[in-house]
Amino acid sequence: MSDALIDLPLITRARAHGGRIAVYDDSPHSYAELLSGSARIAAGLLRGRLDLQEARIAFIVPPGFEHVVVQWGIWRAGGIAVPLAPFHPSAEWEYMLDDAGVETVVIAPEFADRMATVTTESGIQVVDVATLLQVDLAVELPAVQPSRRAMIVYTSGTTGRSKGVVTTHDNIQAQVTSLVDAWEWIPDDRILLVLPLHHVHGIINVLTCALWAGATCEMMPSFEAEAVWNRLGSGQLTLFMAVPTIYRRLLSAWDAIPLAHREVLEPHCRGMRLMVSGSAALPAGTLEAWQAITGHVLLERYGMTEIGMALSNPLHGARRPGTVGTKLPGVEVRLVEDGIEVPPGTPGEIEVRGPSVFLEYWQRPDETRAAFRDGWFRSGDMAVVEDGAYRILGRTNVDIIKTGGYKVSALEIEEVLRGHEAVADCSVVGLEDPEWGERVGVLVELADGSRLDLETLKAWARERLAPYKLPRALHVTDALPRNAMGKVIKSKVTEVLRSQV
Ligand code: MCA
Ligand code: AMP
């Protein structure tokens, strides 16, 4: 197997760090392996062509040296990967599958069942990790041009299913050397992965981050908060980076662990270098009680998947509970009222410019459109500046909701609920939660004659949405309380349901 002449950055950059581990998932995986597998992988989606001339290629693969085999090889091969998440039901497979017109489909052997029913009659070709590993033909690989698209992540919206965030090469080079240098990677780092790989937190922050830098990413099968501190507490990581709910879990874990371990764990939790909180605000217990056990201030940064990061605290210096920081490396931020830059001090939406921006929505012209005001990216987060730092106020869509980290939209959630049988109409709204930040609760006005209960709308969602969009509360109406107009006052509906949880 032979190499393209020329090669994308990360894989150039992995051929100077041959014999370092990259990946260490139950057994460790250089560089050079990461190289020649992926190399295979391209081989296989190829299939003698010599450029996938950016096909839309899913991969549904756990987290560990596979998952990113799979990854590189997709892009070495010049396709678009499409990380799609194993815990999903099929129905959110079928969706992103279809929107983002997958050519094929590369899985774990464990999903061939449940996959074969989702693509029969799609055309879609499925084949296995495993299959493509074994492919060793003489394949020179396609120059792939960074400005060509890499990667399409799915994210919920304010308008019902969700859209496919289109990164290129050189927006992902962007995202993850700003991350690099603000945060000071080295090779010598090792950094544990629990986030899913479905998102820009654990798929640029963490793993891309790690890779760019030569240093090692540990990955676990899926977070476990016992398992975390004992590798927290085992002296061979560096960084860590995560959700609040999930410092919020480890925190309700670490008072289960007998006091004669705590005290093997404490002492390396505080010789690692640092440990990071984003995706959704950090509360200030949370910080406080981390920080009291590891003696690590959390350092919280904001970012978004169309963006990357765009604000972090400082790694070196004092950093403010409550805010986010300033500007990262490369990244533009301005405060706006009515396209109109307010000063610090004053309430503005974030816009954000620069190379780590997202190209495009997939096939969505309108929307990529509306997202951008005069160049700048429109977050819908509002955040004001206060003594030089940023904090988020909030968003300016009630309708989009984050739990545990993950961000949902009420809409899309609302349109597969309208299709129980016994739910005439439904209003869906994010309770305040310390746990998860918010919890999806709804509202229904329920058919003529019908019952329902939460658990039974919960089990039947369960087969058409995500686990993290299911309703967590529920409480049942005559009527879902409307203005003049005939719409739904989502206030209200947030008022029913916490005065009934
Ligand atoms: C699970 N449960 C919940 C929720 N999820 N309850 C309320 N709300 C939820 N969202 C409860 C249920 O009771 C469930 O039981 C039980 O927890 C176990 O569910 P499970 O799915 O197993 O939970 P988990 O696997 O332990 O997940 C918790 C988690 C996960 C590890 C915190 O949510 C997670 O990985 N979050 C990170 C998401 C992330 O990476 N976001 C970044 C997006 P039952 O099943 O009976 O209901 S990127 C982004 O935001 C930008 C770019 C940025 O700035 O980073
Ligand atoms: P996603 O669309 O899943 O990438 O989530 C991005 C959203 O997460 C942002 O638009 C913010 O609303 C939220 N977010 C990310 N980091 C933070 C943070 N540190 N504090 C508050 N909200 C955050």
The other form holds:
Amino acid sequence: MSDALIDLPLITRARAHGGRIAVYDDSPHSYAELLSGSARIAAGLLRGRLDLQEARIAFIVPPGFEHVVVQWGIWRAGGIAVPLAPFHPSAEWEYMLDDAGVETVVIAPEFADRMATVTTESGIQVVDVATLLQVDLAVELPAVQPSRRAMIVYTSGTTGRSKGVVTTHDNIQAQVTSLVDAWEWIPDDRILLVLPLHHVHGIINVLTCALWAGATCEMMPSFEAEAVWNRLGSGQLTLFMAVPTIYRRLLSAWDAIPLAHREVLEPHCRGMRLMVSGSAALPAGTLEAWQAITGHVLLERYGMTEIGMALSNPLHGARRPGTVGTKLPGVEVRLVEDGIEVPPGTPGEIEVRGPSVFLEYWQRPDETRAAFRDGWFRSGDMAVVEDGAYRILGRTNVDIIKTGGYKVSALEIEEVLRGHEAVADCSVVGLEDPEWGERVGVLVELADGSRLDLETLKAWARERLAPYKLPRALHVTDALPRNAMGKVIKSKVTEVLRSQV
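Any chance you could show the form predicted alone after that form predicted in complex with adenosine monophosphate?
Here we give the lone chain, stripped of any partners or molecules.
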């Protein structure tokens, strides 16, 4: 089979790393194996065509070597990769396949029966990854220009129906090189991946940054807290990235580890060079507890599916809890109100500009146009710059509550309420109110064995919050509604609280 040079920098870089270990799942796989395997996938997808010409190819393959070769193979054949989440319900798969106009789905065999129920009447071709890896054709792969569309990643859907975010190879390169520069990735790095691979946190920040740098990405088939601790304390890893929910699960599991084993794990955890938290707000208590065990102040950063990462606390130097630092290399960031840039200390909407910003929402031209203002992407997130660092206040449509003439940050109230001994976690939303415009409502996940009512919480909060920030409605739940990345789905929080009125 021909393995001709392709105009994708990621592929060119992989050739230079050759025999180094790129992916470790249950065994090591080199960069040379990635190139060979992805060329086979590409040849199998082409099936006699010269170029897929941006045909949408979905894939649902568990984390590991085969996942990576499928993604790279789609790119090398000139297609647009559409990653699907294994744990999503079939209805979500069906929506995304239809919305993206998918031509072919590449699957691992364990998903064959479920996928058949989704694609039987659609005309979408379903191909097993093992079948593609057996292709042995002398095919000249197309020259894929970096300006081409590379991927459609669907948004988390925390505030509405998921949209397909289209990024080009140039966009992905800009997102990756910004982080490789800022976080000083090197070939000797080794990172453990425990994040889903249908979201930019796992796809870009972990997997693609590692492969761009010539480093090793170690993948687990599923999250298991004790196994993660054993890897973090192995002395073999240099980086770790996760969402706050994962850090909370790891902290909960720590006390169950025998003391003698913890004493072995701790120094190796402290020897790692970087640990990062993102995709949701990191509670201060989680940060402090993690630091006490590992010695690491988790690096918080800010990004979105549409832009990759835009802001980051420093790799070197002090990291301020509750802030997401300053702009990353190659990214422009500003805060605006009504289109006018605001000075430090004044809240405003985050707008981002630069080569990392996505191309479009798939087949949504009106929403794409509405997402930009004079070339700046309108994030919909509010923030304020304090002492030179950005502090996220929340989404303009769900986290900024307008009550009694005040604009209140739901994230600020949540962080305060988490300080109550009965509150394990909480989510704050604005509820419509004829007198106040909106009133503060809170859905609470209780600490074990605790009880809590509204008046008790209000009495405690009066010492810590302004009167207009106090909760006016409270409901207790066994678990907050979350998506796969651990983000609370605020629309469901609002539904629950409204049903209790």
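As the structure is a computational prediction, the values presented were derived from the model and not from experiment. Positions refer to the first chain, counted from 1.
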{"property": "Among 397, 170, 238, 348, the one marking the hinge of the rigid-body motion between the two forms", "result": "397"}
